[in-house]
Amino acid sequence: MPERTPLYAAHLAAGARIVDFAGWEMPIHYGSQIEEHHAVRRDAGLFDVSHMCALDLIGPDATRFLRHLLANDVAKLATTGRALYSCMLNESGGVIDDLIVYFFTPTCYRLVVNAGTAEKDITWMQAQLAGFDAKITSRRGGEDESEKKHALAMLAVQGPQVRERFWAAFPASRAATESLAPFHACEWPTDKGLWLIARTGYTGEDGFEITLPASAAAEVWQKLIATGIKPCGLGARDTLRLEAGMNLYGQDMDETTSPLDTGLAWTIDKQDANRDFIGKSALATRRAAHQFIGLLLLERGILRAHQKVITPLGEGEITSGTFSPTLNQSIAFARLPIGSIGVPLGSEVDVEIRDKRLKARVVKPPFVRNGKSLL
């Protein structure tokens, strides 16, 4: 039986197509996918992403199981309400799943998986655990009343426009927000519960992302259409996040993947050697198999994942790939021969597709960022 977030009625109401996704029944679009990416790129727009699973890690040793757990080192965030982005590796330095984590005291974290991994994720969590006087809760909620009683929602809010918009259907948050910096979060008390309000976002635009009380979702759901910010569907989202640079766990990394494969090498801090965290020897030994590459597709033709690409180093193969809207061009990211120097950006190289070779150029992602081309 498929799950369905709290807002899956909303969903059908407002016309979605909907798709499984991850076990997930979850809007694909409203009607148009190429006008919800342009919402987001020009003005405003609202995804559903309560299909993600929010964690709370609350324990004496919470920040030691965290520095032991993740690549990235949260010793670092010295500010309340600060997040960081990081992969989790198992031992030999393949990626489980990439999260973000937010840091209220050195006792109290928040952390945010995706929506496939999640049962994976907690159970390797929790297998870690051991030895660490620590304990972690899902809130996404499950079949007794308290469960239920303690879920939480997320909504993602982004665009140029969303802060505007924000303020405008939810005025006494505008205090507690307006100051927030980029990868930063605060907590805010609503007559529907506490709300977690970050800065951050998948889409390379500015925006929110919100956790509250699962019960409210709906209700703030319209509240926020209200404004003007339109319902966007996962579609949007795929789109706009290869645009942004951003990989997706599942396509561009797996367990097989080490962080150094992916273009995620800046997420792993050795800064504290004396810090032994899960996959480090592993990492110690390893060096990077593939450059991690943007393409841009000269030709007239889709990018797709597995696409075979043919370089003057060998073959390589592209993870992920799509038409971009903003650029009107097709773009993928790539996993390509490293040999001794890599294939140079500006360089040219051949994408198979239907048994024909396109041309398509080597560039650094991202492509776009604050509804500007980067190429």
Given for the second form:
Amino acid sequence: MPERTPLYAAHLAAGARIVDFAGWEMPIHYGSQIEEHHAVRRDAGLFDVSHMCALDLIGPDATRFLRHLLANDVAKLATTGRALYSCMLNESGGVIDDLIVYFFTPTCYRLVVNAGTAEKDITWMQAQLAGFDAKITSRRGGEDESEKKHALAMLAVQGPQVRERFWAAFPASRAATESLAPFHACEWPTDKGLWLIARTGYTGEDGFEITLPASAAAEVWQKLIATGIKPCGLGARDTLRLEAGMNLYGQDMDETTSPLDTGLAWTIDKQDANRDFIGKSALATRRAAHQFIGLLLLERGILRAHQKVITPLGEGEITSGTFSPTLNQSIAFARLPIGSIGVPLGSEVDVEIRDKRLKARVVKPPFVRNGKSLL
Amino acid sequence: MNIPTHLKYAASHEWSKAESDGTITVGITDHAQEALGDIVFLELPVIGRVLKVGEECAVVESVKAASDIYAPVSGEVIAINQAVADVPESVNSSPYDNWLFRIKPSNPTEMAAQLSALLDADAYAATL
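Same protein, the form predicted in complex with its partner chain this time rather than the form predicted on its own?
So here's everything in the complex, that chain up top.
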């Protein structure tokens, strides 16, 4: 039986085309993926991301545990509400998942992990908790009444006009969120429970990600749409994130790749030499096996995952590819041979698309930021 | 769902129209364009290519996926719709006006059998 978010009925009412995504019945678009993409780049878009899994980590050893569990270091989260992006690695340095962790107090954190990996993540975290005094609780809801009562929904509002529209819908939130810096969150008490409003997102635009009681989600969804924010599906979310240079778990990275292979070396924090996180010793001897880079197709066609890339240093592979609505041409992430220097930026490579070889230029992601081409 | 009754359909979602000059015009159905979503690229066959019935001969790419198009009858490609290749999204707005290619059947008797093997509108609707 596929899972549904608290907004499933709202999606159907808005004309969503529903697809299976990691066992969840989610909207892929509400008519046009491209129009939704442009809405986020030019105005304001609304995503249901309740399929992602919020986890609460609470206990005296919460900080010590996360410093052991994650490749990035939560010790840098000194102020309440600060957020950090990190990979969670296995012992060999492969990526079990990528996630965002929010800091409340040294004994209380919120983690948000991917939908398709949530069960695996929780099992892994529980196994690593031995010897630490802390407890992990899923907030995605479940079968029993207590879990249902505490279930959370997540909405993302993204785009250059989002802040004004959000404040038009919820004027009382303005004081709490107006001075919120990027990658920071604040708690906002409402008559329908406590909301966490974070200035984070997955589109390369300004915006908020709001975690709120599941029981309030449908009403909030309607209120945001009434301000003119356009509902957007997972299709637009994928083209937006690729333009913005953001990796997708399962496609651009997995347990066989290390953060070094997927452009995420910057998330490995080795500042504290005394900190021993899972995967650290493997990374000490593991070098990047590939160069993770962007491609811009110079001819007509569409780049897709798993297409072969032919370079002077050997063959590579596309990990994510799509049509970029903002650039009106095809873009991709690819793993290319690294050699001694890698394939230089600006050079041209061939991509095998069916029985043809098409030219693509090697570029550095991101492709688009805040609505503007970076090429 | 728009399924015109004067056309024939393949289960793989191509429509075929028998023209008065004996050629067959081919496009994709309303159902196909809706399932694909925003169409952004068409790869059409080369004029002069000789196709066998059921052969992969074109590709329709939407933002999310690539979909193969199969020849509904055997014959030679005598025309492609370059105008629609230049504006692929027109297939989304009007799938039955924006044909993709035309085939001149290699054998009229064989073509009649191949056309009759295709589905009429009701039979195609029943597959959806």
